[in-house]
Every structure is written in C-alpha cells, then in structure tokens.
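There is one chain below, alone, in structure tokens, taken in the form predicted on its own.
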Amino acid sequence: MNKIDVCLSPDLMHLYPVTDKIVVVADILRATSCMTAGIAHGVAGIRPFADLEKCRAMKHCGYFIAGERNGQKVDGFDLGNSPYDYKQQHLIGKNIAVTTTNGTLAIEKSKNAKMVVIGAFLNKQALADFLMEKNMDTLILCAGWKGKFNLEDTLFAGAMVEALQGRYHPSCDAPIAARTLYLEAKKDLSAYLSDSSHVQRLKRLNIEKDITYCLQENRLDCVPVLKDGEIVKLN
C-alpha cells in the first residue's frame, strides 16, 4: 500500500525525501486556490517565484504579474492574491507569473519532488483521483505562515488524507493528526476556522468573500501540476 504523509511546513521539508513521491503543495489562503481557480477557468500557464523583483521581471516577458505579502497585493503588480483575480476574461489564455508570502515558497521547496501538483479544497476530488490514478507515495506539503503551523491547510491535508483512506497508509502521525482535525471540521470549515489566525488577518483586509470561496469543496475538476517551472492544467 501507497504512503501518505503530511509535512506541516515548508521548514521541515529537509525532513521529507521527496525524489520518487508527488508532492501536494496546499496554500489554502489563497495561492494555490488562486493557481487551481486560474487553471480552471482557462489561465494558460502560472509561474512561481519566491523572489517578488524576479516575478516583477517577468512582466517584461509578456506575462501578467500577482504579487502579494502579508496578504496584501503588491504596489505595481497586476494582480493580487484573490481567486477572482485570477478568474477574469481577459486572463484567458494568458500566462501569469506569482509571488506569495508562503505558497510560491512551498513550490520553490518541492521542486526536487517526482512530481509536483496543486492542491485545494476546490479541486479536493479530482485530486484524490489523480492520486489514486498515479499509485505513488505522497507528501502534502503545508504552506504555513512564515515557516509556522496554519490551520486550515492543515485540515485541508487531513481532508486528502480522509479521501485517501483505505488506499494510502499514513506515515507518521501527522497525516493521523490532520485527519482527526478535518473530520472535526468538515461540517463546517468556516465556522471552525473562524478564530485561525490568517482568517483573521484576511478579515482585516475586509476580503472574507475570497475565504468563502476558498473553503467550498469540490467545485472544480482541475489538476494544476508543475512542468517545466509553469503550473499548467494536467492534460
């Protein structure tokens, strides 16, 4: 049987041998929602840096730019941290180079993986499916916050874990850890994360609308994977 762990930051990842596993990077405030919600709705391409002056390059390459820190969109960036940004018309088709505070550098982490994909409760499903297809051990890999612990992606690693079970094998003990907290959570993931402190820190930025979308399950059947430095749509 397949094994299934969870790495609940990017600073423990020299922890996790990752050469012949997939890794899930989840940034479930907002990235990777963002990078699952551009795929869906026809972004040709994402490309993530940790450096916000390298992504800020690539606008001289033909790319749209998104750039944020501690939750806010950065000054002369094209785009924000907001799903709906990334679901605008004009964006189809396009090509858009991101940085973020903690997603983008969970990417920048993983890149020694077997291979690596996007990961977010919207596209819950369709991932667990892939995941099943490709029969290979697996590392959920937790943005976090600035290298600590965060709540509602470490539910959401719970949450594959739980469509996982019967079929993956849990690691450690954090793949059990986070399952036992989604299964508290599921039956309302808002109300559970209400306290959390990114929910807070967004709500200050009066953006509850994008935790809203974040949180629905299952409403998109994207895979967004890595190729060549760009996250594309799984073909």
The other form holds:
There are 2 protein chains.
Amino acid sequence: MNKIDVCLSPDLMHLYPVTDKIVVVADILRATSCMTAGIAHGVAGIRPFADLEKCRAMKHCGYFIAGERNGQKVDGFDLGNSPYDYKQQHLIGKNIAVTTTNGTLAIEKSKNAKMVVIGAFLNKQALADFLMEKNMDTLILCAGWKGKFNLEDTLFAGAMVEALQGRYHPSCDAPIAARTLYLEAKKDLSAYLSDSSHVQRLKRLNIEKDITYCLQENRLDCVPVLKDGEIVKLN
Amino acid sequence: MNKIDVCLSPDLMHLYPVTDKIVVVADILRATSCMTAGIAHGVAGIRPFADLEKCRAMKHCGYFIAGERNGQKVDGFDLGNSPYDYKQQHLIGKNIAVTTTNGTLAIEKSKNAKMVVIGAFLNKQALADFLMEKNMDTLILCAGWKGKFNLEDTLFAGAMVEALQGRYHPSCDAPIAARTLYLEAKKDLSAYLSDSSHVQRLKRLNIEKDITYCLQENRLDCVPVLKDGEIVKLN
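The form predicted together with a further copy of the same chain is what I need now, so please give it after the form predicted on its own.
After this comes the whole thing, all chains and molecules, with the earlier chain placed first.
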C-alpha cells in the first residue's frame, strides 16, 4: 500500500526526501485556497515567488501581481490574498504572479518532488480521487506560519489522510495526529479554529468572509498542479 | 496570564526564543521518563551528552554510563534506556552520564533557557504544581524522533497544557492541538499510541513493560532540573 506522510512545517522539509513522491502543498488561509479558486475560475496560470521583488517584476511580463505579507495586501499589487480577488471576471485566461508569507515558500521547498499539487478544503475530494488514481507515495506539506505549526493546514492534512484511509497507509506519527485532530474538529471547523492564532490574526483584518469560504469542503472540482514553475489546471 | 507554548521538534527550536522562559523537555519513550525515575529513586545526578564518545569517557570520572541508539543499549555501557535500569539499588547517591537518540539532543538545544526541567507523564502533576508556583512563560519541547514529530511527546505536552488550563494561556496553535490530542487519547493512552511509529519500533525490541511504566501519570512526586549541566532533584 502507498504511504502518506505529513510535514507539519516547511522548516522540517529537510527530513522528507520527496524526489519520488507527490507533494500536496497546503496553505489553507489563504494562499492555496486562492490558487485553487483562481484555477477553477479559469485563471490560465499562477506563478509563485518566495521573493516579493521578483514577483513585482512580473508586472512587466504581462502578469497580474498578487502579494501578501503578514496577512495584508502589498502596496502597488493588483490582488491581495483573498479568494474573491482571484475570481474576478477579467482574470479568466490571464496569468498571475503571486508571493505570500508562507504558501509560496512552501511551494519553493517542494521543488524536488516528482510532482507538486495544490491542496485546499475546497478541492479535497478532487485531490483524493487524483491521488487514488496516481497511486504514489504522497507527502502533505503544511505551510504553517513563519515556520511554526498551524492548525488549519494540519486539519486539512488530516482530512486528506481520512479521505485516503484504507488506500494509503500513514508512514509516521504526524498523519495519525492530523487525522485525529480533523475527526475531532470536522463537526464545526470554523468553531474549532476560532481560537487559532492565524484565525485571530485574520479576524483583526476583518476577513471573516474569506475564512468561511476557505473552510468549505469539496466546493471545487479542480486539481492545480505545478508545471514548469507555474500552477495550472491538471489536463 | 503567563503563556505556554509547545515546540513539536528540536529542529524547530530556532523559532522559539527561550532566554526568559522555563523549558520542559519531554522524551516520553524513554529518556526523560528514565531521568525522572532515576532522580526520584535517589540517583544524585544525571549528566546528558548529545555525543556518544563524550558520554563514554565519563566512565573514567566515576560516572555510570547509560546509552541508547535507535532504541537499543550501546555496547559496553552500564545502563540502557529502560526506567528499570535507573531504579537499581546500587545507583542511589551515584552519578550517571547519559546519551540517547533524541532526548539528550533536546536538552542540548534548550541550554539558553532561563531554566530547564525534565518532564514525563510520571511527574506530570508535580511539574504542573511547580510551574504554577514559578509563574513564568513556559515552552514544552518535544524531543520527537530524529527531528520528526512524534505522538507520545506531543500527548504529554497536551497533558501539561490541560493541567495548566486557566493558569497559562496557549501562545500559539501547537498547544491547542496538543491538548485536543491528549483529551482524545487520555481514556487509553496505550491503545491510542499502539499505532504510533515509535511504539511499533519499541515493541519490536520487546520492551512493552517500559512503555506501560512510562505512560503512568503522576506516579512520581519529583521535579528534575538542569543545574550546571547536570540533572538533579529540585531543592
């Protein structure tokens, strides 16, 4: 049986060899939820940058630029880090360059993987179906918050482990813990997360609408995949 | 209110400034359980070494030497990593030098803390009482397994967060998650842990008696503390 593992922080990625694995990157609030929403909406491609200035420079290459630092939109950028920003009509068929506090760094740290896909509660089942079809060892990388563990990404990892139960075997303790947390929290994810540090942080920024959107399971039937450095819809 | 945080792996310690904090080091299976058992039993002092050869050299300084690598006793050492090894009659009043796969490295990584204490399920309540008296920001460091998250240390961290509930406030997501896991697992810690990677590893070494011993809560009324590089009984 294939194995599923969970890396709880990008700062632990050195412990996980991934050259023969699929890596699912998760930054639920909000980078990978935004990417999933954008690709499902019809955005042609989303190019992630860990570096803010490199992202900004893509404006000259015809890209719309999206940027967030510490939860807030970067000055002079076209889009912030709200999934609603990614669903604007004029972005259909266009390309976006994006940099965020945690999510784009997590993608950068996954670059040695056999394949990198983008995960969110929004496309959980589509992703589970895809992984069952692929049948390859898989690592879920939680983007966390500046290297630290966070709850929402871990709950998503647990949701994936649960969705793959019986088809993928947990290869370590982290997937077991993530699944227990998800089973405990799933009755009301929003309520369970209300004490979490990042949700508190986002509430101060008045973006509860975004949080509600990002915590919806299986709303989008889409698997965004990293191809030549850009996130595109899986063919 | 004072804050309590949990560092899920020694490889994440760079994210946690500890110069003004108490660090509780936990390597439940089995290093910190052994240390707690030894100090409660009357061992005068236990000096941890991350390096195996430095530990071995202490034999010439009148120390008994205790060593484990990958769960097994090191050749030529006096003691392995079983709490029962530490409770032998002839060790009362004596000193032990110890090196283990994860626990001693975690202690090494805590050396900048205001104070380092040794935690285990065995002395959970004694430790909680001590922390409530001290009234200082506290970090629980889970020793993990070679840098990776593990369940038993995280469950202990959750037990401490629960014991300090109302007196210490979780400063991030990790203590919230650890507490949820503990509350879910505490009905039968042993059953919950039976699937965990380290328990599986130890079962292959036939040391289930050690596991049963290490998972007992509040059996010992003792707070081992690091003083001048040696773990001793708190005065």
